[in-house]
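Just one chain follows, in the form predicted on its own, and it is written as structure tokens.
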Amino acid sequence: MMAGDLAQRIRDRQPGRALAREFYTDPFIFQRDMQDMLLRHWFCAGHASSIPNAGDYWLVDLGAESVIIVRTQSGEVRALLNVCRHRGSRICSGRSGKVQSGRLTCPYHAWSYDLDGRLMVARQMPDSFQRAEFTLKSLPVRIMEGLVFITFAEEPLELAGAADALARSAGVHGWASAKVAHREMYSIKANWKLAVENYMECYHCTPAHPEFAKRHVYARPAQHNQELELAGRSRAAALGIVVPDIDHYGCAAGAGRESVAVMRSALHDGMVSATDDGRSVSRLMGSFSASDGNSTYFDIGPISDFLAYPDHGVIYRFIPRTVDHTEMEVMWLVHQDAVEGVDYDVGRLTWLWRTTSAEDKKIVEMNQAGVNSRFYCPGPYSLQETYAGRFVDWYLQELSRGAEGRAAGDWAS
């Protein structure tokens, strides 16, 4: 497909529809995905709490990128690019770890660099060689209620919004003190779209999830949600728990400004956290001195979700890879003062969302085989399928932007 070929797909997309058969099939689109929404946009790394001591790191993809995020020897948290200055190469190959003798060295011709990306040994260079030329090269980071956010853009967006949404909802639930309990994996065999408009709906949720919907009141339609949400405002009022719904999704971007919201939603009566029996799993966190029986789900850009109870956390990151391939990487917070075995059992706490996430696999995976399909039209979306449709609006939205910005110069094709 030729950039002329996606502007036209573009028009020609019905509005209040899914998207067409190429949009999640055709490399170039992805490649378009890449460089005019993924590489624009702040994503989540994960939480600070990983990394406690100089030297500690992890490694974070995005695509074909690796970033290395570091302790530095001052406490400050680095995120550098896994690419060697010399011809190229990964400098560290596993998923987390401590850098040792504190210099992070390549393993193919031994250049070695401290912990701040600085090139300090490379070895038989001549003399006009100017090691000061071969830093690391870096990307932007900011911590925000212990998430630990990067971008690729030479130009971030503006996190104000973001920040003030995230101290407003994380910040109540204690997340810049938690610390990460548990973490896994799912490899999901479909775009990257698929994925993030299966998490932004829950029209799947009671054919999809039924653990998940007899314990969250957001399974089901709104229209019969009133009085259950009403009750569990009232709840969280006479605990003190004021967490505000803020919607600036998808809207931002264009105004300089990273998307963000904030929805709470309650759990059925007689559920105080997401777990088997329905009751807490760990430590209260944040302001909370009891549960007030809600949850709290929250959205920065386009790849980074998140939800938290009174008891935990849960932390969702969609990893593109290539145009059928995205890892889903799902971490669960804790309080960081909270001891395995005494306060939570890692089994309990994790089961819910390892039941859905696994459910979230498959049906993303059958998704795409469908529409992998030559007869696959694009169906209209339901009333519980708004925040799909709206990332979708998004999505086109920053395509058509990348692509005016190419026609003017500002993007390399």
Contents of the next structure:
Amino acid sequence: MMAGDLAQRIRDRQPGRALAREFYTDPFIFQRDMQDMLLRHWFCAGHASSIPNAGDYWLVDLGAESVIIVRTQSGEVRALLNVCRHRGSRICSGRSGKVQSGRLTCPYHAWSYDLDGRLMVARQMPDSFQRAEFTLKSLPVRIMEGLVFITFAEEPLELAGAADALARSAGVHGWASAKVAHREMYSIKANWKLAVENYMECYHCTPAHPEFAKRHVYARPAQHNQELELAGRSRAAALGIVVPDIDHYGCAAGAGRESVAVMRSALHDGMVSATDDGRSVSRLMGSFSASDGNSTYFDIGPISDFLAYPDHGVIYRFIPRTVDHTEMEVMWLVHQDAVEGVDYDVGRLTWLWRTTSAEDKKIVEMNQAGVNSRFYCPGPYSLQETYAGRFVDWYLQELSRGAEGRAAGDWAS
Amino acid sequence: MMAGDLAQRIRDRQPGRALAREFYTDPFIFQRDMQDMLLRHWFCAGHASSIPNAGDYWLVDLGAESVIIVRTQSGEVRALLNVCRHRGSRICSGRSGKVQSGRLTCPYHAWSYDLDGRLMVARQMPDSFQRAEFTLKSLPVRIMEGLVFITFAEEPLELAGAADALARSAGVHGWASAKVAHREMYSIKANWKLAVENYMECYHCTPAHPEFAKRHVYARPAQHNQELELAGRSRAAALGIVVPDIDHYGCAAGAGRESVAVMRSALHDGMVSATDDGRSVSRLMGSFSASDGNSTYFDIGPISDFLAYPDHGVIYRFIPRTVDHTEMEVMWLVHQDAVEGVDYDVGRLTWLWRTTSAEDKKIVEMNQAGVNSRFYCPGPYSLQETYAGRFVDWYLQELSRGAEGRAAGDWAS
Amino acid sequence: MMAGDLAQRIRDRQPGRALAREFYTDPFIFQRDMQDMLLRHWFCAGHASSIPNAGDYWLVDLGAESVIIVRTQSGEVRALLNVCRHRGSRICSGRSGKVQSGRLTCPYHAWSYDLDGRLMVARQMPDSFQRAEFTLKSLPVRIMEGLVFITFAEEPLELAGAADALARSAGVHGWASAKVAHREMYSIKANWKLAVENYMECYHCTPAHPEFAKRHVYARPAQHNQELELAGRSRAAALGIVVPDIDHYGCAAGAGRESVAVMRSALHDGMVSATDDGRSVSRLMGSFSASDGNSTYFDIGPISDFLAYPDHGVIYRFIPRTVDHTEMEVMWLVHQDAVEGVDYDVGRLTWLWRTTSAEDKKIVEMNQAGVNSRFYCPGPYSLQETYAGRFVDWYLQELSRGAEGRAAGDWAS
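Now show the form predicted together with another copy of the chain, given that the preceding structure was the form predicted on its own.
Every chain and every other molecule in the complex is listed next, the one we just looked at coming first.
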């Protein structure tokens, strides 16, 4: 597909409807997705508690990119491209680890970098060689409430609003003092936008997620929940918990600012956490002296979503890989002092979102299979799919202005 | 490859020879195959006896398309696109099943359709929403002698000649009163045209199918079989069996009419069915009071082929999926009242065509491997490959006029 | 990518640096690689001792091509395209075998060729059919010191210099009287040029190949080895072994001539062969009356590399398949009269290069993973990567003049 065709297709979209087939299937459009949206925005790489000591690292992927998230000697967190400046080899492999001897050493020719990415050793180079020119490329990093955010953008979007929103959501939930208790990776044979649209709406929750729907009132239309939501707000107020609803999502973020949204919603009556039996699953976090029976949804940028309960949290990371392959990483957070087997049981902690994620993988893949049809025709969003529709509006806006402000890197081919 | 290049390549073909490499390897040409030939013609989806009751369904694929073949409340058979009108999800999964509560309910957001495809339930839609505009797309269906035919064409090809031919072949064999005793799917790593060319000629039968060649005289050149074929015709006449040879195959079908051909051929002397021992394998079907020791070949359109014996039948369905992947479904038919273990044994029933199909998969894949070579150069068809050559002539004719009369759907990209 | 873009990219390359990303990832450039370089050059297909008798054959692949290397009735070695002249089927399958009844018979329709590729039997062809027009296509074959070389070029490159160089290297090592003791195939998920660059430099040997580096002094920079190399030359001279260094590699081959290079290098002190314990692993070969503790590296064309020790040898064949998939075949040679279990043990014989090849597969795949990044930027070659740099210079020269002199076959795609 040519760029001109794409502009026409963007104009052709009917407001209030899902995208046409090509947006979910065309490799050229996926390239545009990467350039015009995914590489422009901040995304969550994980939680800083995963790398407590200098030299600890983990790897984060996006498309064909691999980034090393590493704790430096001075205690900072750096994001270094996992691409040796010599002949381009990956430097680290595996998912996480500990750098030996404080040096990131490429296994191919042993070019060796310090934890800030400075090239320290390169044997047998010509006299003209200037080590200082071969520092590992690095990405902007921002840690907010313990969450590590990075971006590939050369001119990163403004994060002030996002930081404030996180302080008033993740901050209240004590995420800066959390740790990762468990993680799962889901490989989804579908375009990333179908996975994100799925996450952004709860119209499907009642038919597709019976376990979720029994715990979160959000599965029902808003007008059915007014009483329960009001009761939830009263419980929060009684405990002094203040988490405002914030909506700077997508196009509402404003030019040059990162998208952020925060929203609270009640659990069904009598439930203190989103568990099998509705009872607590770990020790209380942050400002919570007791559970208020609510959940806090928030997200930053297009592919990083979060869900906080009084006693645990969930990070959702969508990782677009190719036009028809997306990975979804789910991480469960608990209080940093919680002890496995004493304060929490991993099986109970993860049950609801393991179950829900497995269901999501299946329905998103069936969605992709149907969208591949020549006879697929985008239908209208329901009243319960407002955010999916807003996501699509935002996505198309990003693609439209792609031609103007490019993200970093070499976009040729 | 551009459309102009394709026109030139069609003109470049040497008559009497197989196709050039690109026709078997180029994804662009495969798209043209879908549009200009496969989606224009009728093809057999299976046998109506597979869905005796209202709500029974099975799924049929072609390329990226999935179709629900379902028995409605009024007893009709409908072919509904397996693509929800909301956000495009597949509605049914699995190969076959029974619709719950008489409703096709999408597992994603629970849009619910009756068995005629009318949208009955869609929760939480805006006031402007008109349910009647969101009926499942459906395809024309025609049941002939128990066989279910469907087509993606907006203006379907005329079937009168095909119906007549089927009445005089499948009809004589009693296929309207048959049932499916067994099915097998073969996944072939090759372009669909190589699979069809292979089916359309028996030049390869002697070297590649020794089991077939010992049972069907058709494996030998026609001039060697005159005596045996005449004897076969006498046996048929003695039993009052009249099945005419009909040749409206391919280009001979005439404009706007579906291709159909019927041909009889004898089994080797003394054999009453195409079985391991040449003996009967199930109860007699249709007009047969005894076996006449002949077989009846017939086909409708380019990818649906049939073979009838006095006591059983075989349906061959070719299912093009991508440029280098074809599925082949084989179904074995017996009399609807035949009882497994009493009247027939599945192992004996299916032996010859399981053996032959496994051989075909292998030789067609070796053909594709060779055709992929830059040094492949199409050679001349033998006298025993007339129908393969006619298939290719027909295929090129279809591609040539593709630009004029398009089939249904959105052909962009 | 268009041809004009490619020319610009070739001009854009910074001398002394690896190639830009597209050269390792773009399917269009891979097609050019095939046409402009791989199909123009000679490459080693294996060792003639593998087919001692008439009708013995083995199959050789390159890209999508398959070639039958067969011993004819007259004792010659022929290279026949494994593509039937009828409908293009592969004729032989499997890796090697013995032709039945002296005829290459296609398993599809039984067209049958003699061992020179002449069509002998084709049933049921029209009267106008001329068998003589349907001889199997064949490639030029040249056997030098027992090694079988073939080329797809219509006007093959001159081999006189290569033959002379082989006589003075493989010849001294007695390879004409060798046999293949073992072979291994490695499937590498990487572009072929990364695999060849890896082979052409030993900068990576110290970090990535500790086993090799303990045996071959070549793993170290040349200036560290002067004493050891001089001692090695003295040992050779004392035994009357003369193997000259020859450098007609790549661009230095001269127009119309095949690339060839020969180089000797010492083993570490006290080692007589490149084995686990440094001791001999089989009987001495060629002109060696004792081991001189040296190794002889030589190569012909871009993808055929060889390594000779006094008591065994190694053939390295790189087999580009697709833009991101390369096979690497390694064959171990011993004296033709050596007896397994008596003169040599396969485990000891193959240990070093099995170990080293497994390491190479891993590092080359990590190289590809990093090169796929948008942020990959080709760095400068070290002083120990001269040959990798020369390989890349040569490769770009070949691509540049591709437009002028094409290799054989149908290059249209």
